[in-house]
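Take a look at this single chain, the form predicted alone, given in structure tokens.
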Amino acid sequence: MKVSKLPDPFKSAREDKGYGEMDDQNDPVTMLLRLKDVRKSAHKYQTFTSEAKPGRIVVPSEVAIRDVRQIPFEVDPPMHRDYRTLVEDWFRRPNAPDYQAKLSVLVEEVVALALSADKIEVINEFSLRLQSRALTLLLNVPLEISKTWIDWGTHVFRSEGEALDGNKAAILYDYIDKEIDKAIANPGEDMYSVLLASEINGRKLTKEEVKGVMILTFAGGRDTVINALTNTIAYFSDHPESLIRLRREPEIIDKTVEELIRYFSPLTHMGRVVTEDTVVCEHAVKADTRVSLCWASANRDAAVFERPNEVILDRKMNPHVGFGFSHHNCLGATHARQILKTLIRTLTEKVSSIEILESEDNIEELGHFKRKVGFHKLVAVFS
């Protein structure tokens, strides 16, 4: 089997009944598996709320390691729209030509490093490095700060062998507190300072609200972007003909980015808390229980996607939910898309082939479902 192949563990359950079940720290989750149910439920925030106890909608739950509400991620309309409007222009900056030019330099440097090495461990030496360095552009802070973030590893809430690590999470929280205090003392043009100077409904954001936005920014786009980058490298290793095609047809790179996000679905699912007794997929769910919107399953739904288990670089109809759906569509999607688009363009210009020397799959255990989400280890040679 090709190293980049990600099987679909949800197929039988999705087609037979439309849902699955798993236990998460004694807080059971009903997993919605069909695209139509995922989209419908994502839109019905009155019944499926994000505004639960901080950390509860995440799977695995983060209730035990944080009490700060991530904003606007854990807020429902209408307040969600107010928060999102406040930060949306900032997160759209990756569409600007000057931002893209700076990002291109960062991507080219990381690719050049890979080309100059005898071999490279893709996750830590390539994907983590690129994700962290690109984040300095999003936050508008000096590039050298990325060295600190790289030292944290691929996930800010987890350590090897542990689903959640409160001590590691505290490192992020303490770091953000210090950076906010610095911005209060010496305001600049970084994201912390911009948030502190912002107003919502006629008042300044509180320090807690700024912290909530920053935790989301650091945590929400870390391992997901790293998974997307690493899986993309693995894919082009297995499919060198795709690099050749994209070199000849750069006009399809945007479609390719969307297709890779659909196929790899870097975030498997996201939870909601049920506000009233209801029914999903002819299955009763009780108030104050959890459902999850399983993006990864929805993106392989054969009722919607033709040949769903294949990567079709120029897929025409692609209503994927790899970046979420409805009002909670991923705030960092523009940034993530631009990183992938720039990486693919740079690979077509600089790289002829990628050979995988070693790989170790990263398997998520979701009840009886076992899903490959990426890799724990991927060693490659870039030529």
Contents of the next structure:
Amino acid sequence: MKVSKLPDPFKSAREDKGYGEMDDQNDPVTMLLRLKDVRKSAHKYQTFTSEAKPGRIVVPSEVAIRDVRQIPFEVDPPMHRDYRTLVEDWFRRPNAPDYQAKLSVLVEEVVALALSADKIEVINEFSLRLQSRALTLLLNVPLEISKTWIDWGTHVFRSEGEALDGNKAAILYDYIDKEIDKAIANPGEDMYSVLLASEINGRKLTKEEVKGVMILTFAGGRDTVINALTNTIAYFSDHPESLIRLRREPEIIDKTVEELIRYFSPLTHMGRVVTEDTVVCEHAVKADTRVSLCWASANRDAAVFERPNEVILDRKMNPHVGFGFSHHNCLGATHARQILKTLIRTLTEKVSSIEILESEDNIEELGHFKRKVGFHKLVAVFS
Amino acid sequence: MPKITFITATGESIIAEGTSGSVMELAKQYNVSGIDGDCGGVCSCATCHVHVAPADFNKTGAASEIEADMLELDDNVIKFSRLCCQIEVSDAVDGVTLTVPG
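With the form predicted alone done, generate the form predicted in complex with its partner chain in the same format.
Zooming out: every chain and molecule, the one shown earlier first.
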């Protein structure tokens, strides 16, 4: 099997009954597996709320390690709209030419480093490095700050052999507290300062709210971006013909990014808490239990996608939910898309081949489903 | 050259001319406010939603099934809604008026 292949473990459950079940720290989850059900449930926030106890909609649940509400992620409309409006322009900055020019420099440096080394471990020496450096642009902070984030390792919340690591989470929360305090003492043009100066409904954002937005920004864009970058490298290693095609047809790169996001689905699923007894796929779900919107399964739904298990670089109709759907679609998507576009363009310009020497899959266990989401280790030679 | 009129949520009228590509791409070229086209035109994000003037709907035609499924969950959907990434710029749509929902 090709190293970049990500099998679809949900096919039979999705087609037979439309849902799956898993336990998570004694708070079970009914996983919705079909695209239409996932989209409808994502939209219907009145029945499937994000505004539960902080951490509960995440799977695995972060209730035990987090009290701070992530904003706007764990807030429902109408308040969600107010928060979202407040931060949306900031998160759209990656569309600006000067942001893209700076990002290109960062991507080219990381690719040049990979080319100059005999071999590299892609996750730590490429993806984590690029994700962290790119994050300095999103936060509008000096590049050298990324060294601290790189030192944290690949997971903010998770560590080897343990789904949740409260100590690692504390590192992030303490760090953000300190950065907010610094921004209060010396306001600048960074994201902390901009948020602290923002107003919502005629009042300033509280420190707790600023912290909620910052935690979301750090945590939401870490494993996901790292998986997407690492899987992209694995994909082009297996498919040098795709790199050649994209070199000849750079105009399809936008479509390729969407297709890779669909195929990789860097975030497998996201939960909601059910507010009233209801039915999904003829299956009763009780109030105060959890469902999850399984983006990874929905993105392989053969009822919508032709040849769902193939990467079709210029797939034209691609209504994927790789960035979620509806009110809570990914706030960092503009940034993530821009990183991937820039990476692919840079690879077509600078790299002729990528050879994988060694790999170890990262497989999530979700009840009886086992899903490969990326790698624990990927050693490669760039040339 | 086909001309398309966009009316933004604030009532601004923008006349755009183009020869190829999608209407979403044309709108972005002319910086039509409210047309973001985040997904680049693959029918995944619904950030290029427009209301076609009823008299022009026969020119654009109705949404495909996949497009209609996306629109169904948009709060501003009407009978004449389209995702303009799915409309090609061509003589067939010359003169249409598209309004960006508020």
